[in-house]
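The chain below stands alone, shown as structure tokens; this is the form predicted alone.
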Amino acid sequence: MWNYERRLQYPVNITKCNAKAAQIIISQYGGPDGEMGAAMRYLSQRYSMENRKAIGTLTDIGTEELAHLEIVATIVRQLTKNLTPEEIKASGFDKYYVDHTLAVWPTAAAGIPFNACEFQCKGDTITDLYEDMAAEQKARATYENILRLIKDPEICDPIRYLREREIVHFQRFGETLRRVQDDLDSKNFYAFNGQIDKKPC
């Protein structure tokens, strides 16, 4: 159960339309390394995770990724909501516009729609945590690519915030992985010495 607050985790106040920027940033909404995939990855993995600490981490970060999804959607909406037909045509946003008007729809910058095959849930604690660490690094790299292409401070400010959160999430998954491995090492030690007959999780 979640408590929802009707405010963004980080403010977005963009005053100028920019369809070209929106077409790039939308990749972090529904692209291969975007926030939708991250939220679904972590909130799905938590059900087969056997370590309680790891479940807590996945729930915390998966929930925060939903908040990041809101931030990215708000950025895209503010960049496109007042576009004129002439601006839509001139920016190359017309193909998107034909299918979705100015709605926010999950797609990659390259135009490939969101697909659940872009993330993995393996059901193995160590495998899934390594997957999660890699996902956070790929998202960080994508945000850095966006910052190389866009210089408007109104856009860059929330993008920088999102990039920093990817770094924090990577660190939290790394800490969780180390704790899980320490727990497994302890169980293996005691099992090897005949002190427990349970197999490690």
Second form
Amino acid sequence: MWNYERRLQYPVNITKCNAKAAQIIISQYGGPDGEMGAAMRYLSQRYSMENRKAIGTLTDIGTEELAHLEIVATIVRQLTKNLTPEEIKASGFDKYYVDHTLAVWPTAAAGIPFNACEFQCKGDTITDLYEDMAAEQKARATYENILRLIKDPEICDPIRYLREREIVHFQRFGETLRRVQDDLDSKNFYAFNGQIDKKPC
Amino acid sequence: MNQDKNKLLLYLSQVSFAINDLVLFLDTHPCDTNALNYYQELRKARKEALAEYTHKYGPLINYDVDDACYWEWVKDPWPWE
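Got the form predicted alone; any chance of the form predicted together with the partner chain too?
Now the complete complex, all chains and molecules, led by this one.
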């Protein structure tokens, strides 16, 4: 069960339209390392996790990713809501506009729709936690690429916040992995054997 | 009036964010006494700020709607507007 709270986790106040920026930032909505993939990855991986603390971390980070998804959508919406037909044609936003008008739809910047194949739920604690750490680094790198391409302070402020959260999440998944490894038996410390084959002691 | 509303919402968001961040820390450090105490402190601050905001400006959560004449949940702007 989730509850909706009618506010953003971090404020977004964008006063100028910028279709070029929106086309780049939408990748963090539905692109390969975006917030939609992040939320679905962590919330889906929870069910086969055996470590209680790892389940807590996945639940709480997965929930925060939903709040980040709303922040990214708000940025895209505020950058596009008052676009004129001339601006839409001149910025190259016309290729998106023809299918989605000014709606927010999950896609990568290059036009590839959101795809669940961009994340994995392998059903193995060690495998999944390594994937989660890599995902946080990929998302951080994407936010840094956005900051190299866009200089408007109204846009960069919430993007910087989102980038910082990737660093915190990487740290927490790293700590979770360490705790899981501490609990493994000595013969299986490096986790050559899948969780599914674990024999009862 | 509008400035006070935004100020209170910002304060609520700051306190709530401190909790969001602390929760992730506690998930991996469940025995940390300082963090546990800080959580209780923040929890009280958030509860008070949320109650004050809801009382003055309307519900942020649809369990807190307190108006028998109109469904005020759909009255105010949404966060992206």
